[in-house]
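Next comes just one chain, in structure tokens: the form predicted on its own.
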Amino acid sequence: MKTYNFAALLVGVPLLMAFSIPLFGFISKQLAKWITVLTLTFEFLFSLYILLWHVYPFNVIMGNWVPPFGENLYIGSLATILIVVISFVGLMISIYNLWSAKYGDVVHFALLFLMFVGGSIGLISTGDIFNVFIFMEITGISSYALAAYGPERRALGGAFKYLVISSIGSTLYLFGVLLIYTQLGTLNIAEIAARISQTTPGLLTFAGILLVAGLAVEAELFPFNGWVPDTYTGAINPVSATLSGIGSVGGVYVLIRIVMTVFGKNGNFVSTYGNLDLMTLIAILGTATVVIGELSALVQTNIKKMLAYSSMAQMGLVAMAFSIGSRLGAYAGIFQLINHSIAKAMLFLILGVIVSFGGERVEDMKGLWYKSPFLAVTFTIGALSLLGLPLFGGFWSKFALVDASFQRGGWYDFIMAIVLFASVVEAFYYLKVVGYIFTSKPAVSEKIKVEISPAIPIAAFAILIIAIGIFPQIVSGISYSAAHELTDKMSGYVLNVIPTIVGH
């Protein structure tokens, strides 16, 4: 297995560049934002360096330990795609953000921002579940402090709650990696994939549901995300892309490499240890996340909480794909994983701009394409593409989600009329929202100027969706095989770290 030690500046740079910050905050707190942009750009064109030129997979070995004996940082094909997706939405938000960070103190803002990136991109390389809790920790810490950023006393109250949850699931979390510690003597997800057998059944389906229930919490899923209404909703618009575009992507992954990777078996379906079937209980919350979710976005009036309740249910979506166990499953999971986190990201930028010369209610949307035609058509293609129409991104990750369901069979069945079912919820308040936004008068008929740093951005996100709607290549070969990795653990990620370990 090759290593490729400059590969630890994907996760060095953007945490050293933001305590570096406030330096630069000295001088101006204009040059604060434009570091972030210059950072995050090194991000993007490295790691999108590190995919077109198939640099993956290899290992970052630190202090030239190998594993398991040492830390090391893992970039699969899985890794490397995610790591592409959050620098490109971190960058896009990062352009944003040269227009609406004036709020408050800006240079922290910047800091918070690069530490909240840099610990998601930690989270998605790490290869100890340890350091995994030790990221969870840095993305948590500046993501409380990013949700209550802004004028608006709502924020703090969204904040305080996300803080309480996530503590609480950050301790389960470490207990779990206590259990399997104790167990196994060793941190390294690679080793404890490959021994996992060798544990007690009791401690081994404890420390599960232990690991699932602190991670279900990053990633959305009921009933641990009581934090994500109010937390979306109080922060201001950019932060709630950062967290709907970044943050959840990873929780997802940290949750299914640890469901399909350590507890995983090799073959078609996974992940059934004993009486422990870890795949069987991600359904089941993802369903109840799907259903929970897209009925609560379906009775807002707010615009903001009803994003925040569809983004709960697009992380349903995703959990339930993974669920079903097999390359397909988990293809059509990485695939609705990208393209919710580009929609949602410019949903929540579109409502932004809009929210600056209005209301946030979804009847504040009432003829916006004659107030302005661009955020109009990229609201809808956003929407279009969540929907999963054709020609959208979304359709072929949906596509992709119920053929697998149906492949797999029995009671997966049911899972794919959850999702015929929320497309059918979604079509009707986005499509009531569209509606507004196309055929209604607005009742002041004053023109909103978008201005060029949050148009890029916007553009941009608008732009790849359609092409990945209409190309689905761009993501689609490299998602099929980051599948495999997840599927075929011991030859897909075990082995690439180790590759003189046995399984047992």
Partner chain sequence: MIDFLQNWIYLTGAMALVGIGLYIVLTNTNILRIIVGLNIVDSGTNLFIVTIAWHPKSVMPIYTATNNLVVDGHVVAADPLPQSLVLTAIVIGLGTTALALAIAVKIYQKYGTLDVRKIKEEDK
Contents of the next structure:
Amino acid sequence: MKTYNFAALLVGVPLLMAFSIPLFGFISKQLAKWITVLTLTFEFLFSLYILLWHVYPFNVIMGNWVPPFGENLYIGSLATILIVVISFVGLMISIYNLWSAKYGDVVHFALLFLMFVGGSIGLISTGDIFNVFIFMEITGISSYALAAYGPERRALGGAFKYLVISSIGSTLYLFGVLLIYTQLGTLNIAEIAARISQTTPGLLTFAGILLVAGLAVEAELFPFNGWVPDTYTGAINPVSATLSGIGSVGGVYVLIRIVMTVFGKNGNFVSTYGNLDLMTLIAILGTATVVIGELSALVQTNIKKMLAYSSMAQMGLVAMAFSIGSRLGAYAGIFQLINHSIAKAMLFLILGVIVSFGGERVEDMKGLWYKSPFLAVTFTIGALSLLGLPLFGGFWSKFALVDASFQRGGWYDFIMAIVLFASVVEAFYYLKVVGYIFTSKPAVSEKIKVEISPAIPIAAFAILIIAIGIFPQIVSGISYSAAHELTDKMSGYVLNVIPTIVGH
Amino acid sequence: MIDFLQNWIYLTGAMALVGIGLYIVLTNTNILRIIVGLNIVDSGTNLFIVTIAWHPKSVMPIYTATNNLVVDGHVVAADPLPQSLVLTAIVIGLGTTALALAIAVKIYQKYGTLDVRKIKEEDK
Amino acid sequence: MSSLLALLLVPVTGSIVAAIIQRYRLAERLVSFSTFVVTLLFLIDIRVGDAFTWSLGFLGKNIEMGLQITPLSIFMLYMTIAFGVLLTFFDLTERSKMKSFLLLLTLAASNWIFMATDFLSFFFAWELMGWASILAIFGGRRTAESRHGALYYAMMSIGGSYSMLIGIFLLSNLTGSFSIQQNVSYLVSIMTVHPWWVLGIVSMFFVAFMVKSGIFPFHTWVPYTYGESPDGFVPYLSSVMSKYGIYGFLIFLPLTLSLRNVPGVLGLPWPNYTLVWFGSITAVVGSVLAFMQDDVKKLFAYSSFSNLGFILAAIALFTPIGLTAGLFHAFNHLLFNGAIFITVVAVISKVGITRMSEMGGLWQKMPLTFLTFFVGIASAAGIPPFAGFGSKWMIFQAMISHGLIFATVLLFFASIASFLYLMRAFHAIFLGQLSHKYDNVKEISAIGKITEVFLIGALIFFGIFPGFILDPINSIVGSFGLKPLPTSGYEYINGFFSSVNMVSIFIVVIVAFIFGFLLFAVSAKHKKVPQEDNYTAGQIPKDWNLTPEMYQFSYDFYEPMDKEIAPFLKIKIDGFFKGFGDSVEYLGSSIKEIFTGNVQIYTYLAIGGLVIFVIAGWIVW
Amino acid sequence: MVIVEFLIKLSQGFGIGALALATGLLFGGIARKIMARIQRRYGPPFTQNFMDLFKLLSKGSVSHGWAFDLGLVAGFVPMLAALMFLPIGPFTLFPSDSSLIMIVYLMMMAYLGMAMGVLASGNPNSAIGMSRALMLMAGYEVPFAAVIFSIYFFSKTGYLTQIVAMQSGGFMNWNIVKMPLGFLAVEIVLQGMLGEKPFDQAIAPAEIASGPMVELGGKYLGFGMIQHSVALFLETGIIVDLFLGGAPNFWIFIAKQFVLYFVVVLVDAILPRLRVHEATSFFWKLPLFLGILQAVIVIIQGGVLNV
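I would like to compare: after the form predicted on its own, may I see the structure of the form predicted in complex with its partner chain?
To see the whole picture, the full complex is given below, headed by that same chain.
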């Protein structure tokens, strides 16, 4: 077991800075915004250091309470790459916010944003199943408030819907956790994972279903994802970007961590303990989400809603990839999650700039090329990456996904056929928008002037997408070792946290 | 390890609270009632947490000369951990409720109604 | 070896440069032209057998990727790049909204497709080519329609790609490798044991190829897309991009060699036989539908996939003469279709419309374009001594040598029908009455004229000396393990039943023409009269208000045939795809209703989902 | 030596052309005579067509521009060129190139040229006539192709000379005996090829003012006449070579051609004109059925060629 307690700053700093932002806010509103940028720069650089200098995997142990007795943070390869992505996306959005957060309570908005990012990082790094609940609520509460932020009333409606569904979801999660606790008397993920086979199968199954149902709310899986379209549409665009670029990453991470690491039964293809194979459950949920998301997105006339449904569908794709259970499948899922996080966040940010100059219907995208070539090109890059076209990041993850599911074979062949069909539908509506952007003449010929602060994140995302598209090695190496963490739970996770434990 | 089922009366209470809460959420269209429903669900959860820590024959989990925590090789002490969990859960529930109420107030200001069926936007 | 990489990197570099300077139209076009030229120069250095491999650490393993030059690929490379040079040269003065960088990206992808030795890079390049061409199609003359065309193409193309993707993985899971060669030889080895597997896997690939080439029943996108894409891009789309499918077919057709001893139909293995029928039906469908078109680009779109049907029918035989004929026709199609589309583009750029019935009489204004078009359609109709005769003639021989009488008659019908629609286009655009609104139309610029003269020259040259193309084709045929046709000089076409000396035919025709013109000169003099001076003995009463347009008979040129071909038109493949799309959209709008905006419904959904799961868990318990 | 050979070929070709033209004109004259007799008229002398042609070539005329001139020249020139590859009796100018499909396609070039010429005149009646001619062609070429292909398959060669050679040695070796259905189909097709009733919609005198020829006068009409005469010779000649075993000398060749043409003229005399689309669809019914049937028989007999 390797420890590196200094990394507690990853969770501590953003939360600390978040709650001290009102102090800075007394000095200047701008300072509050810059504090987010600085904090997230620190986060990003620190996580990049962990990634590039290969500090991971390690534990953060508080007060010498070694796990399973104390609460610990575990940062393995999966957590590392996701934290890098989250802090990068967060940093970019915070730079964007320098421009976009103009009205209302800017200081508290910055507070909530930083709290959300910090909560997400905590969610990903924690090694305690109850702490997961706490961090879920931290991100949850901050995201309800973030979603309600904004000049339009629909933000409030969206936020309330999110709140109701999400509260029920976290209650379900808590019930699941407690049922496991009654069986094993521990809350440490590693110990639960090692001793999961000692539980009563019936209760374990019930607990698993509750956990999956509760986490599917955050992971945007049907039928627990009713909040998605309203909340994404209602929130202001940087918040939508945050929710889809950061929030859904955390949601899916926890779902996968619980199902694959805690419940997982190793084999050629991971399955779970209990009477019901939760991986199958997730595969069904994922496929249903892809189909429902893509088909609903097809008929949208509001582009933000379209992106929301597309987000949902992409999450389904990610869940379906993980549910394959092989290392390749987990790899595809991680890769797809990263690609989606980057591309969708970028699309929402672009939309934010466009909306500030006009409406957000699909028709309003007409002639974007003539109004702002920069936005047109970057939007196209994002859309094509989501479609999985070559030279863009999405190609490699979709390719790996198809490979993985055909290696699994059996009924995954049919799932894959359905998913690919849904991808064709997805291609249709994205290319339709791309067509509007380039071919139509704009209704108003007013140019869109993109200021420097929103331009930086958009350009950075676009460059990153193309970089991943040309050199998939940027993400593929770490993703592949992260996939190992999921598919071989003893050597990948449990023994790194509690070296002395014996698997049962 | 299903000792806690001995507390069936509390468990039933907890489940009933959750059921009542969900029933309120599902059947009432008023936002405030929905918030109350969520709160009742929370209470049910909290009761459940407390329940699993204890069974009728357990003793307090503090070692003294007379208080034997282990009898015949079985731990008979009540579990202290859920009590800390329930504290956290209560606080979180409180926070959520407060935020929900704040949003409800705002919704009433902006929409002029508290009926959840009317809180939606036409596609524009 | 490094020049193999150059074939990929040069176009990509050119593409980036062109993308950066796309505001300066002439500079962009120059970059595009010079990129093609440089690529061609690199190509000259390349020989059959050159190879380059690297490995990509991906999917947790090292995937060997490679480029390799086979006789077929070098043939295809020369065709595409040389045609591209011509086209971009012509485009220097063309003013459509085509983005050169997308064309160059397509070039890079197409070079890669032709050189790829593994399915991973094949698919990568295929998709790259797909989206670059989809984006290039946006930006046609009419925005809404061109968007529609591009989306139609995109749907079919992406659907086809996904089908191919499934095929690739089904295969690579069986063999554990992405190498094309290994996979194909694996298929050969299980051919006799599991013929249905092979059929299933290969048809996944064939869907993609059929879509790209516009083979029946996936031909429906072609007219929409060709008809609406930017004028500068159509020639490339129809002449070059349709050949990718043919290349794909040729990857898998060698499989059928192992079936030669299995009883089939008329001595042909049944896969070949089926494909021959697909090709023949495509040829007929394309020709018949072209009858009805009034839009010139759409007409030649139909013509284009009709010719692809000829090519497929010929190569599907996979006999020496069939393969030779098919590849030869692929080349000839490239040339004459290029000539036709380039002249059509020239005309459209001058008159500004695409409806043929509103043109007419343009030969007086654009004589060189007229001549080029004439030579083009004469080649397309297969008239000796122009290019196009030899290949069509060989296709018929190849077909009939297998006794495929129905298919051959269908193909011949398609050929005659092509003569009809070509004449119709010829008449409606160039002949007949010149409307007064075209009084100011001028012949195209000098660059266009050079291109046209070059095309005329090429069509005649390759018509007379087919051997310059048949030689490389023979080496391709040899590389597939078939016995090439005998060669006896550059001017000979050696068929199965007879061979033709094109030079002697050419000389006979020339001598006959000299005689004809002598007769014309020695017979009595004639006097030139204006076009109004006909039919009414030179008198046009003013109060009849006659205009040239009223004298132009070209709108529904083959109206009496409508009744005869009506049964063909009832088969609405297009309608099937459209209806499918509509029902998907309907499904979407129904599913969308789940998300009502009412949080209670969402809660019901969530709780309902939970209950269902619990019940499911209970049942399993 | 090459030049001498070239000159010999040239003069021979000239001779063939003159022979074909003369025969065609003569046939036309005789047909007019026969027609007149059937209609109880006296009719023009059978040399009338020669005189007409000479008169036309020496009359002044109007032209509609160079495309018109070029088209009409290109209308009859390829016919003459195609003639050079036809085995006429024992004689073939280019025996090694007498590929049947090539001849068919050269004839098509003549139609293309003719069409270009008459359409360049800009007269709507020419356009209507041309569209009818083309539609008719779509009709009759299909059964014709079926028969040609069955002969290819049957004879295992595409050279007309070899097809003729295979039929040598008496009446029983002629293809008309071996492939009677095919011959029947081709005989019907010939009616359409020559544009005689009931398939004369393209010309349709008095209905569309002679259709394609409406704008032709003087030498242009003369060119049209040359084209028609040579086409007559060529088409009947092809059928003679294909089915009637060729001929040992010119006279028998011409006699066989005349027999074929005589049937055409008789049919022409007694049948009315069909509607435009009926004509096309007619060819797709009976003649095509016959042709395909013949092909099927041949294929069943011949089996699969050893490729």
